[in-house]
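Just one chain is shown here, as structure tokens, and it is the form predicted on its own.
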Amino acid sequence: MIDYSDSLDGICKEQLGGFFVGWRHPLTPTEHIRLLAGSSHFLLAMDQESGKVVGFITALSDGLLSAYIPLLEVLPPYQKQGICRELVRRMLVKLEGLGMVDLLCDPPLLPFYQCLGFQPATAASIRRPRPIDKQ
């Protein structure tokens, strides 16, 4: 069974392993906690049995007009179980009063987001290699 939470209370880095699959410079669990804490909004999906975080979504928002969803990830063994859909659904409830909720995705993922109400749009981005954090 999966529980959903918007709190880091009781979350430790050992619960956050295995994310950022395929990233050139994956975040460490310690960096992952910092990323979640620095987001305007986040949600975690947790396996009740193991206590492990198995998915997450983040949003950055001005709190008035717009939000951007930069990250949504579910660990490979937990994919295809509706967890991504539920994370997005719950995040959209959190962002309900905002006029714009944007995200970027690879073309194969567009149908998934369209089923959740997102519409295709033209976008532009700059992607840079992540600098090594010396903290």
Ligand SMILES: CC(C)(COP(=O)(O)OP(=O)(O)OC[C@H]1O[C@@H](n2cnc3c(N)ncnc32)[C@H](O)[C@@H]1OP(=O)(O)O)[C@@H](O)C(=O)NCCC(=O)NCCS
Second form
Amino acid sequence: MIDYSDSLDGICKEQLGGFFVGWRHPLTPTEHIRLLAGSSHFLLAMDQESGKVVGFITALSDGLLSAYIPLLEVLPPYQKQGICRELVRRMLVKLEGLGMVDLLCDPPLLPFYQCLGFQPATAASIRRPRPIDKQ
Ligand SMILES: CC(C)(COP(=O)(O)OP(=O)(O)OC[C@H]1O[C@@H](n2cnc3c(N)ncnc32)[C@H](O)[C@@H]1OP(=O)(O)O)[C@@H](O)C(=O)NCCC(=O)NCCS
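Same protein, different state: after the form predicted on its own, show the form predicted together with this ligand.
Complete assembly follows, chain above in first position.
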């Protein structure tokens, strides 16, 4: 069973791990907690049995008009069970009063986001390596 939480109370490094799959330098659990704490909103999906965090979503918002969803990930063994869908659904409830909610996604995921009310849009972005990536 999966629980959903928007709190870091009682969350420790040992409960976070395995995220940032494919990244050259995945964030450490300590950095991950910092990232969550620094986000305007976040949600965690927790495996009730193991107590581990198995998915998360973050949003950065100005609190008035707009929000951006930069990160959304579900650990591979927990994928294709609807956890991403539930994280997005719950985040959209949190962002309900805002007129602009944006995210970037790969083309195969676009139909899924369209089902949740997102419209295709043109985007522009800069991706810079973190200092650690240059080592
Ligand atoms: C993308 C990701 C978050 C999906 O998580 P998930 O919990 O497996 O997704 P769900 O089970 O809730 O499925 C959501 C929908 O997305 C679709 N989907 C999931 N992964 C997909 C993929 N790689 N390509 C295409 N569609 C995908 C599912 O078919 C499902 O649609 P359906 O309900 O109409 O069948 C997960 O694969 C992941 O963490 N990927 C790596 C990070 C990433 O790409 N994040 C997305 C940033 S926009």
